[in-house]
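Read the single chain below, which is given as structure tokens and is the form predicted on its own.
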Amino acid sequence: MYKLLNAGFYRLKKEKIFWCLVVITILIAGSTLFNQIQHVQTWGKTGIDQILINYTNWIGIFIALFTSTFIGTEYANGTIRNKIIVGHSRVKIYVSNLIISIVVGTILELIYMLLICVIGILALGSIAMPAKEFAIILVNIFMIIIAYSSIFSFIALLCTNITMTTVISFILLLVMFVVNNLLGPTASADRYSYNITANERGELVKEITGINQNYPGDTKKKICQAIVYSMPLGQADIISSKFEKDINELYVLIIYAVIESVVITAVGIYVFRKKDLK
């Protein structure tokens, strides 16, 4: 494992795509900041709460690209074939590209945030909410991470083209995104409904109204938060776009995420082993 591992990061230095998506990284985390210091003398310095957290809803996208390419060039170069004829088990071919894919995701993610903290804090505002919560949803985005880590690496590792890879890669990014828009507003619907308002210091204060006569229903509520639970795009929409967090949730989306980046692993290993890789 360890020499497949050290020969992936060596090659991922020389990785076109890799550099290419930090630089996008850094792009995103400047335009961010750039976009929210304009605004600053008409809401204030509002802290760095919600840019900090939004890149989950673009690692997805990056992480599918980079496995896509990554493990497809090793197919397209017969990398993978030389490998097991020296001797190296599918298995730890399989978890070594799961391991730098997941990697990968992570040093992305950690650049945009320590851009953000870097910049964002002298110029809008150090982090407002709690340690507590703040700590929950770092692990959440690295679980994230590693759910869709999972997924694209057993798309990756079970096609054996680039191409196919990556439209199949992107065809379920598409599929998960229209799947979480129409199940998204029902699983989080609420069976109150608020008035949201600043108070004299400038925070966010949520008052009851009323009850929310569009609730659809526990039942319902609860097949379509299972369903939005169960995909890394939307435990990434929820923990981005939610006015408060629910730590109960939060704990959830965690539990959902470990149970899918476990099942798909075990698969994709079985289903790699018994591969016929031509």
Given for the second form:
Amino acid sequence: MYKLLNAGFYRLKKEKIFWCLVVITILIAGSTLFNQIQHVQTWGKTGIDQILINYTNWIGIFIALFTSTFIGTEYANGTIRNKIIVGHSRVKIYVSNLIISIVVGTILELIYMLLICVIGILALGSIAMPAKEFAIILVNIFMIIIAYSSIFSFIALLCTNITMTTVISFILLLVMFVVNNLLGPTASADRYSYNITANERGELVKEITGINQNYPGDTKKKICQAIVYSMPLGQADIISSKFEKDINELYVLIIYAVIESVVITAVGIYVFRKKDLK
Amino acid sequence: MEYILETQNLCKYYKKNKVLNDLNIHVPKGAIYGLIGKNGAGKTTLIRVICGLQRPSKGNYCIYETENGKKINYVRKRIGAIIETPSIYFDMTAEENLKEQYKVIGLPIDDNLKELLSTVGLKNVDKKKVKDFSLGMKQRLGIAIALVGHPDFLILDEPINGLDPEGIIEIRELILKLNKENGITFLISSHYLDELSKVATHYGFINKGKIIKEISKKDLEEKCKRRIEIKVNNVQECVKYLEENKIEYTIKEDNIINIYSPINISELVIGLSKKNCIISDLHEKDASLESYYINLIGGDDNV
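Okay, that is the form predicted on its own; can I get the form predicted together with the partner chain now?
So here's everything in the complex, that chain up top.
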């Protein structure tokens, strides 16, 4: 697989879409910092905790775009044949493409975080959240990248048409967005009503004021939670929420992401091995 | 005889359509094997199955005496192939495409890269992206990519498509050179029978997913030898005359004789008439690969 990864990364260096995404990421980091710095006079230095993880809301779009074009090109040009003809197994081809997608997602995320850290710490203050919580969030972000990469690599490797791959990937993102919007409030509903204030880190904190009359019930909430947790977009939404994080929930998200990635990849490899390629 | 490629009752179905139908092919080591068949005969499907792009529905194939199974991928390292269209990255240059293939195979990039480009006639392409190449240039690059890793079995599906006459000659000479100097075995499928006849040492005729005939060039030439076919009323006298004059001949049927040696027709007619042997019909026959193929396929279609 080293040969396939070596070849893939060689190609990545010349891939226009990758460099476009790097530039877009830098622009997103820049505009985020600019907006936040504008509010320093009003709100004071709020630290970079929240803006550091906001990029998670974008990463799905970029992984979808990258994977559909990078892998889709292999089918469009027929170059996937070169790898099979010289004896590389279908499993290795699948996994190497998945790894490249994960690496690209990670690179983009790191570029964003690095820029936010370097410029943000000077202008807005440092990271205030506890180190353990920060570490778990980083793991969550990485797992979200893996989950997105698994899904979009699955689509790209099984759909031989680059246009269809891109369309299906973005339709899936849209579906996740709609489902998350519909089920998210139920998934995050609480038994109690709250008064919401901001803490010194800029996070929104809830203070109980009474019983929530609109609570959907435990069963309905759990079902909605399961659906939201199983979508990387839903996970990203929870991670980047302005509310104080529940550590236990973060661990659950990691487990969901791992299961999702493993299952999708296993099914993808199984189908790809049997696929007739033209 | 050692065979690089053998298939045993290879079948490939697409739903109800039997594209390969108990196909048995034998490609000898060191041969340039021409695979000839009309559109839809199963040539490209056969090549796709052998190259691992598709799984056979039934039957088996062996490459370098290794059966299609877990170990087949090891021997695939010795294969190069172009299937229908060259597999190249259009946003890269020729050199970058070759470097990519070097990395896929796991070979260090060396000076052979430039030599390879020169071999296929792509010397001065430098920074030009493949998307700006002509069809012929793309085809040449595809061949160069197939040659990366020094394969000893090359599978070429319509390799001269899109090439100009000069390019066709270059590719022909390249194939002959690689076969002679490097001992590379070729499996070439082509519609250009005339061109194929200039390179192939063996032929396989495929029709409706089956190999209907495999024949060496030598045997084919024997069957297609230029001859004069005469119909006579007295075969014995004719044979005597031909024997006396040391003229090569065969008796095709009761009163039809094929003459292979160059002869003077007038002398033949006069000589035979003196022996009361009258020629009632005379015509020259010169079977080419094309006519042999037409007769073969036509015959098969009529069965």
